[in-house]
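Quick heads-up: it's one chain on its own, the form predicted on its own, in structure tokens.
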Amino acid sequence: MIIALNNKCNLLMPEFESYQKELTSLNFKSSKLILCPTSSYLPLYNLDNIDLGSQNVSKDEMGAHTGEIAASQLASLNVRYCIVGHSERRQELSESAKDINLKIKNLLAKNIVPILCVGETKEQRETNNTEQVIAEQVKIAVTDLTEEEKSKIIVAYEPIWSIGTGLIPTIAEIDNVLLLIKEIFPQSKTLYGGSANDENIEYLKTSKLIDGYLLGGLSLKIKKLQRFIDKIEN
């Protein structure tokens, strides 16, 4: 199982240093963990048991792009994974599908694995447009990519209405979306995100299509994260 830890915009530097020490105490056997800290903490990464990921990358390469971080800069920090298309960036920063496509291309050019986030709003779900929305998000994101390039992308399904609410779709609803994604990405891993936690993981793990999880709030709670991992692996 892949477990990606999205810290979002959390932790002060001393807190992050303590958090990293706590992560070294995690006990896991078969899972692959990916840590995606705030960008300013990427150079502080010093873990041997967890891979490094970024929460964002620029759609442009290095140059006059104030405040951005280029794929080549991430590569120089030994970043191996990068989240793209998270709903918070789509909504709060008006990140377009075309931007996401450019970001994916930049990451692949530097051998960084994109973790592409897709998901529907509550309104889109209630009007039965989930599959249409997901299909459109995915297809635009992979425009002009080869089948080999597509196979390198990890796709994370995060229902926007579920993030931080404690509500999750049924397994049937999750599997319907993941089946759609796997039709486009037959060789790719599919993650689930959106209020996944140590209490509902027993239910979520009954899905045969979930290859891992993208965790937000839970990523910061080491004891609960350990219970989450234990329930996945046992």
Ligand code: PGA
The other form holds:
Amino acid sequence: MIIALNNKCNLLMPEFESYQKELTSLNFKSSKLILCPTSSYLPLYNLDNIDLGSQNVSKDEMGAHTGEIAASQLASLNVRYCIVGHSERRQELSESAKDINLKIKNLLAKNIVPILCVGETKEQRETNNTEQVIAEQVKIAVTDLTEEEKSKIIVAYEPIWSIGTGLIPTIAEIDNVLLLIKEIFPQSKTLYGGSANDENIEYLKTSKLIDGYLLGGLSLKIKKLQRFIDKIEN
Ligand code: PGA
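What I would like now is the form predicted in complex with this ligand, since the data block earlier showed the form predicted on its own; can you produce it?
After this comes the whole thing, all chains and molecules, with the earlier chain placed first.
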């Protein structure tokens, strides 16, 4: 199972240093962990058994783009994975589907694995538009990509109404969406993200289509994270 830790915009620098120390005490065997810290902390990464991911990348390559980080700069920091299209960026920063497509292309050109996030709002769910919304998000994100390029992308289903709320969809709902994603990306790994924790993991584990998890809040709670990993691995 893939376990991607999305720290979001959390931790001060000294806290990040001790957080990394705590991560070295995590016990895991079959899981593959990916740490996505706040971007300023990317150069501080010093873990052997956890891969490094970024929370974002620029849609442009290096040059006059103040405040951005280009895919080649991420590659020079040993970043192997990068979250793209997180709903917080789509909503708060008006990141468009076209931008997400450009970001994916830049990452693939530098051999960084995109973790593409897709998900519906509460309203879209309540009006039965989930599948249509996800299909549309995915379709634009992979515009002009070859099948081989598509196979390199990890797709994370993150219902927006579930992120940080403690609410999760039913397994039937998750599996419906993951089936749809796997039709478009037959070879890609599919993650679930949105309030996944050490208590609901027993239920989430019953899905046959989840290849891993994208964790926000839980990424910062090492004891609970350890319990989560133990329950996945045993
Ligand atoms: P959450 O966040 O686990 O805190 O719900 C998940 C995410 O936003 O990636």
